[in-house]
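What follows is one chain in C-alpha cells, specifically the form predicted alone.
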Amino acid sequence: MKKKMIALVLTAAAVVTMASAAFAASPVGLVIDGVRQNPSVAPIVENGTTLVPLRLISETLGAEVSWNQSAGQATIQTAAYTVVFTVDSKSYTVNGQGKTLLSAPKLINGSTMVPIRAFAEAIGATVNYDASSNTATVDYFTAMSGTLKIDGSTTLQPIAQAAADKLTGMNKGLSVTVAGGGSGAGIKDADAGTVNIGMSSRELTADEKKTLNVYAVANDGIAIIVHPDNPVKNLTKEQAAKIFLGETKNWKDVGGEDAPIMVMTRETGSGTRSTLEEMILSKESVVETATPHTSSTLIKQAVAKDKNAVGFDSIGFVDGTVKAVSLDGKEASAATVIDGTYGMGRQLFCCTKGAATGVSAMFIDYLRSKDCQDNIVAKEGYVKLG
C-alpha cells in the first residue's frame, strides 16, 4: 500500500510538472489598447517577467527607437520619456534616472526583447497579466482623460482632427478641440499657453525653439495646383518661382493657353506659404497682387473655380477638383517625397510649451504611432514618418 501511494504521488507530480512546462512553453498573448498583436517573435516569460519585441511595442505606442550597436543599447524616445535598455543588463534608465530590472533584455532570433511592464509603466501605460489566458494587456491610448486644445496649421488639421475623433471615441473622459488658424497662430498660441499643442507646417525658428519643444508627426509635400482643364502638366522650379513672384503673367509663356495667370496664395503666417517662399522663391515674398486664402481648403476651392488660377497646397489636400503639376519632371506624390526627388518635401510638426507632458504627450505619441501613421496619415494622403 505504501509503495502504491508513493507511485500515485510521483505520477501526480509528473503530470503537474508536464502541464506547467506545457503552459510555460505556450506563446504569451499580447493585447495593446484592445488589439491583439501578432509579433514575428512571440513574447516570452522569464523569471515572472514578460519580454516583448522592442520594435513592436515602440511602434505601437508611438516611440522612436535608436540603436547603439557597440554598446548594445536601445534608446526609446516618446514625447515625454526617454528609456534606455542594454541587452543582457538589468540596469536601465528613465529620463536619466537609473533603475533595475528583474530580467535583462535579450536578443532572440535577431529581435531585441524588453520587459514590457518596465517600459510601459515608465511612459505611463498600465500592464496587466491574465494567467488563465497567458496574456499580457497594455493600456495606453485607451487610458487617456482630460481636456486638450489644439490649433494652428490647416495642413495638419485633418490629421489631428481624425486622431482626436479616434481617441475620444476610445476614451469617455477625453475631450479634444482642434482648430485651424495657420502655423503662425499655432506656434504663438502654444507659446502663450492658450492651447496645449500648436500645429505647424514649417520648421520652427531657433528663437521659437528656445521655449517650445517640437515633434515631427508626418511628412508632406507642397503641390503646385491648377484647374483640371489647364493643359500645363509640368513646371520647372524656375518657372514656378517666376509665376509666384509675378514675373511670368501669361500661361502661354509656360506652355499653356494665351490667358492671364491668376495667382492664389496662403495668408501671411501660413507655414505652407513660408515653406514655398523658402524652397523656391529664395525667401522672397509671393507677388502682392496674389489673392490670399486663410486655409488649405479655401485655396484649393479658389483654384478649382478658376481655369486660369494657380496656387499651392499640401499633397494631402489634392483631389479631383484640382490638378497637381509636376515640378522639374517629378510628380507631387508620397513616393517622390519619401525618396527625396520631389523638390518641395517637408515635415509637419506639433509643438508644446516646454516638454510635452500628460495627455498632451500621449496625443503626440498617438500621432506618431503605427495605427495613426497607417490609418490616418497615409489614408488622408500625407506621407508617413520614416
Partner chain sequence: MRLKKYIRDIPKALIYLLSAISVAVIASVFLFIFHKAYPVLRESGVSLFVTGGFDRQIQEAFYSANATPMLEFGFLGLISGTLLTSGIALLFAAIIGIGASTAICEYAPRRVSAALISVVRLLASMPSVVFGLIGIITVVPAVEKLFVTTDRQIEYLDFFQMSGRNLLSASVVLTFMIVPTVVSLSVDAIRAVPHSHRETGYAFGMSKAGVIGKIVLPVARPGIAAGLVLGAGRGIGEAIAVSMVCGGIGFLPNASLGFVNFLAPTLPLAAAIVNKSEALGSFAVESALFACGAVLLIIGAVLSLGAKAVEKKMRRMAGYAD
Given for the second form:
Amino acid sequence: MKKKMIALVLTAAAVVTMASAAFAASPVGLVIDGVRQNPSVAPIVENGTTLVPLRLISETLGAEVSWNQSAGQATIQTAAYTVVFTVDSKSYTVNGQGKTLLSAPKLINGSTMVPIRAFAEAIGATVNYDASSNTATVDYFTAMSGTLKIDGSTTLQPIAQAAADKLTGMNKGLSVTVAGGGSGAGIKDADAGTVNIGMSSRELTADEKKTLNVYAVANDGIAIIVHPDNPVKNLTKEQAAKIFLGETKNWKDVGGEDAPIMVMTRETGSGTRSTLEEMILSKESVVETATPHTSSTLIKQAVAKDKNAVGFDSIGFVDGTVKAVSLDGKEASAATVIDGTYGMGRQLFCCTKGAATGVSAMFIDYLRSKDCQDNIVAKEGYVKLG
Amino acid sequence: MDNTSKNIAIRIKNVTCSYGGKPAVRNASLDVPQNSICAFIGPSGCGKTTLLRSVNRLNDLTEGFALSGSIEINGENIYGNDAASHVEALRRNIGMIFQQPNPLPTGILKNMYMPIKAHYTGEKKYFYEKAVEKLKTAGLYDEIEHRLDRTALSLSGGQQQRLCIARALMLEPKIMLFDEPCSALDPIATYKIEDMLLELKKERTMIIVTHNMEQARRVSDYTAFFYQGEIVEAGRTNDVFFNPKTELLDQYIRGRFS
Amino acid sequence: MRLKKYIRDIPKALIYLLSAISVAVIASVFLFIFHKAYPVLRESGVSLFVTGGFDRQIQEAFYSANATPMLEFGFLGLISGTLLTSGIALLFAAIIGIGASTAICEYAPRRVSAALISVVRLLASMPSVVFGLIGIITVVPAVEKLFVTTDRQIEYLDFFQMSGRNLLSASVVLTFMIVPTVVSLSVDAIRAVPHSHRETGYAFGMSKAGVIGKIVLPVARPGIAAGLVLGAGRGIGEAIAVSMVCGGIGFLPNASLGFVNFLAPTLPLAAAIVNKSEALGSFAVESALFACGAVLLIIGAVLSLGAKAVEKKMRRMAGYAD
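Beyond the form predicted alone, can we have the form predicted together with its partner chain?
Up next: the whole complex, starting with the chain shown before.
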C-alpha cells in the first residue's frame, strides 16, 4: 500500500513538473498590429506574465529606450509616456507614478525582457492573449481613431503624408490632413492650436520652446544643389559660405565655367534656410539679392531650370533633376549624415502644444517606429533617426 | 405744286422707302421751294418721319433700309453717290432737330462748340462769338448768359430744344429738318420756337413734321398730307387747309381721324 | 393705434441695426489691422514711407526674440512695387480696355459682340490665381526669352539677379487681370449712351469714328472711369497672382538703370504679405506684415479720394454745379 502511494505521488509530480516545464518552454507567439513578430529571443511566460524583448517592442511601437547599466534600469519613452523598468524588480513607474508588476523584468541571453501587458497598457495599447493559439496580440497603431491636423515644414511633409496614408489605411476611424506652409507656419499653428502637430525642419527658438514640446522624428542633411550640367562637384564650407553671402559671384572662382552665380534661397521663415544660415553662414543671412522661393519643391525646380543656379534643399528632395555637390569632400547622403561626417546634418521635428497626448502622440510614435523609419523615411531618401 | 415762281431747293421724285422689305413711303414726289417752310402732316406711322430722315440720309444708319427714286438737293441727286465723305458733307449742310431735346450732358457752351469742333479748327474766341450769335438768334442768350458754363441739362425742356436749334445753326445749314420739335414742350415754349422758325425761314429751307395742324397753319408756307405712306395731297398751306381736294384730307382736317 | 406704429417702426429699426452692424464690422477690421500694425508704425515713423531695405529687415525681425523685437522698417521698395505694377497695368489696361470695349460695342456684329461680352464677364470673375498660373507658364518664360541674357545678368549682378520674374512680368499679369474688368464696365457705359446722342452726331455729318470719339466716349466717361478705378483697386490689392511672378525682392528702382528697372525683381505690398507669411511665428514679423496691410489700406483710401476728386473735376467740366 505505501509503495503504491509513493509511486502515484512521484508519477503525479513527474507529470506536473513535465507539464509545467513544457508550459514554461513553449514559445508564445507575438503579433503586433496584425504583423507576426520573429524576435531573436522568443517571448516567454512566467507566472502567467508574458515577457517580450524590450528592443523589439520599443522599435515597433516607436519608443526610445535608454539603458542605465549600473542601476539595471530601462527607461522607455513614447511621445506621451515615460515607463521605467528595473531588471529583477517588481516596481515600475509610469510618468513618475509608482506601480507594481506580477512578474519582474529579466535579462535573458543579453536581451532585456519586460512584461508585455504592463508595458502596453502603460502606453495606451491594447493587449490580448489567445490561449488556444498561445499568441499575444498587441494593438497600438491599429487602434487609432479621430482627426489629426498637421502642417509645417515642406521638408518633413512627404514623410508625414506617407505615414498618414499608411495609418488611415489601417484605421477606418482615423482621418489625417497634412499640409505644408513651412516650418514657421507649423510652429505657429501648433502654438495657436489650429493644428495638432506642427512640423519643423529647424530647431525651435527659446521663445517657442516655452509652450511647445519637441520630438525629433528623422535626420536630414541639407544638400547644396546645382544644375546637373554644372561641372562643379565639390565645395568647401568656406566656398559655399562665400557663394551664399554673395561674395563670390562667378562660377569660375570655384572651378566652374565663366558664368554668373544665380543664388536661389528659401523665403524668410523656412527651417531649411535657417539651418543653412546657422551651420554655414555663422547665422548671417543669405545675400539680399538671392531669389526667394516658397517651398522645397520650388527651389529645386528653379535650380533644375537654370544652368547657373545654386540652391539648397533637403537630401530627401534631391532627385535626377538637380545635382548635390559634396561638402568638404563628403558626399551628401544618408550614410554621411548618420555617421556625422557630413557638414550639414540636422534633425527634423514634430512639435505639439504641451506634451503630446492621444492620437497625436501615437502619430509621432509611428513616425519613430521601425516600420516608418525603414519603409518611409529611408525610402524617401531621408535619414533615419540614429 | 406751284414751282414756277421760286427755286426748288429739294426735289423728291418717286421715292419709295422700305425697312427690310416693308414699304414705309410709297412713290412720294414733292418739290420744296427755297427759303420756305414745308409741313408734313398726317396720322401716325404714315411715313412722314421716314421721308424727312431720308433727306439727310439718316435712315442709312438703320439696317435693312432701302430707297428707290431720287431726292435732288440743288439739282444733285443725293442718293447718286454713296461715298462716306459725300454723305457726311451732305449732313453737314443740313441741320436736324429731333422730337426729344437731346443736348449732350455737358456745358451749354460745350454743346454749342460740338458741331463746329467736329469739323473745323479755329480760335476759341471765334467759336465763342459765333456761339453767342446763334444763342441770340435762338432767343436764348438773354435767359442764360450768366450761366453758359453750366450743364445744358439744367435748362427747361423748351430751353433745351432752343439750344439744340442754336447748336444746329452753328454749321450755317441752308436746309433744316424738324421732327415734331414741339411735341414734348409746353405751349409757351412752342410759341417761342414757332416764332424762331418764322425768322429762320427767311434764309433757309425748312421741313417740319407735325401732328399739330394749328402749328402747320401758323408756320408753314407749304403742306404735304401723308396717308399710309403716300402723299395724298400737297400745295400751299392755305389752299390745302381751306380747299382740300381729297376726301381723306378733308376728313383729317376735321379731326375725324388722327 | 399703438400697435400699428410699432409695426411701422420695426423695419426701420432693423435697417438701422443692420447698417450699424456693417459699419461696426468694417470699422473693427480697420481698427484691428492698425492695432496689430501699430508697433512697427510707431517705431518706423515716417521712414516707413521713404526708406527701403525690407528684405533685410524682415530677416532680422524673424530672428529677433519676441521680447526684443526688431520693428524698424522701410517700405519704399514695396510701395514703389505696388504703385509701379498697378500703374503700368492700369495704363495698358486703359488703352487695351477702352479700345476693346469700343470695338465690341460699335464695330463688332451683334452676335460676335454678345459672345465676346459673355467671355469678358467670365474673365472678369475668374479667380486671380488662374492669372498667376498663366503668368508662370507663358509670361515669365516669354519675358525671359526676350529680355534676359546671360550678359545682362552678369552686368547687373551687383544690383539684382535678373530672371523672368520681374516688374515687367508682374505688370503684364496684372494687365491681363484688369482688362476684363475695365472692358466689362466700359461696355456697360458705352451701351448706356442713348442712341439719340449718336444720331445727333451723325446728323451733324460726323463719321462713325467721330461720333465714337467725340460723343460716345466722352458721354461714357464716368462709367469708363469707374471701370478704371475698380481695376486699379484690384491691381493694388492683388496678392497671389503677383507673388508668383514678381521675383520676391523689394528692389528699389534706380534711375541710372533706365529700362533695366523693369527687368528687376519687385515685391508689391500684398505679395510681400503672401511671401513672408511663413515667418509669422515672430511677433516683429507679424506686426510688419500687418503694417503692410495698413499701408495698403492707406493707398486704397488715397486712391479712393483721388478718384472722387477727379470725378468732381469732371462734373465741373461738364457743367454740373458742385
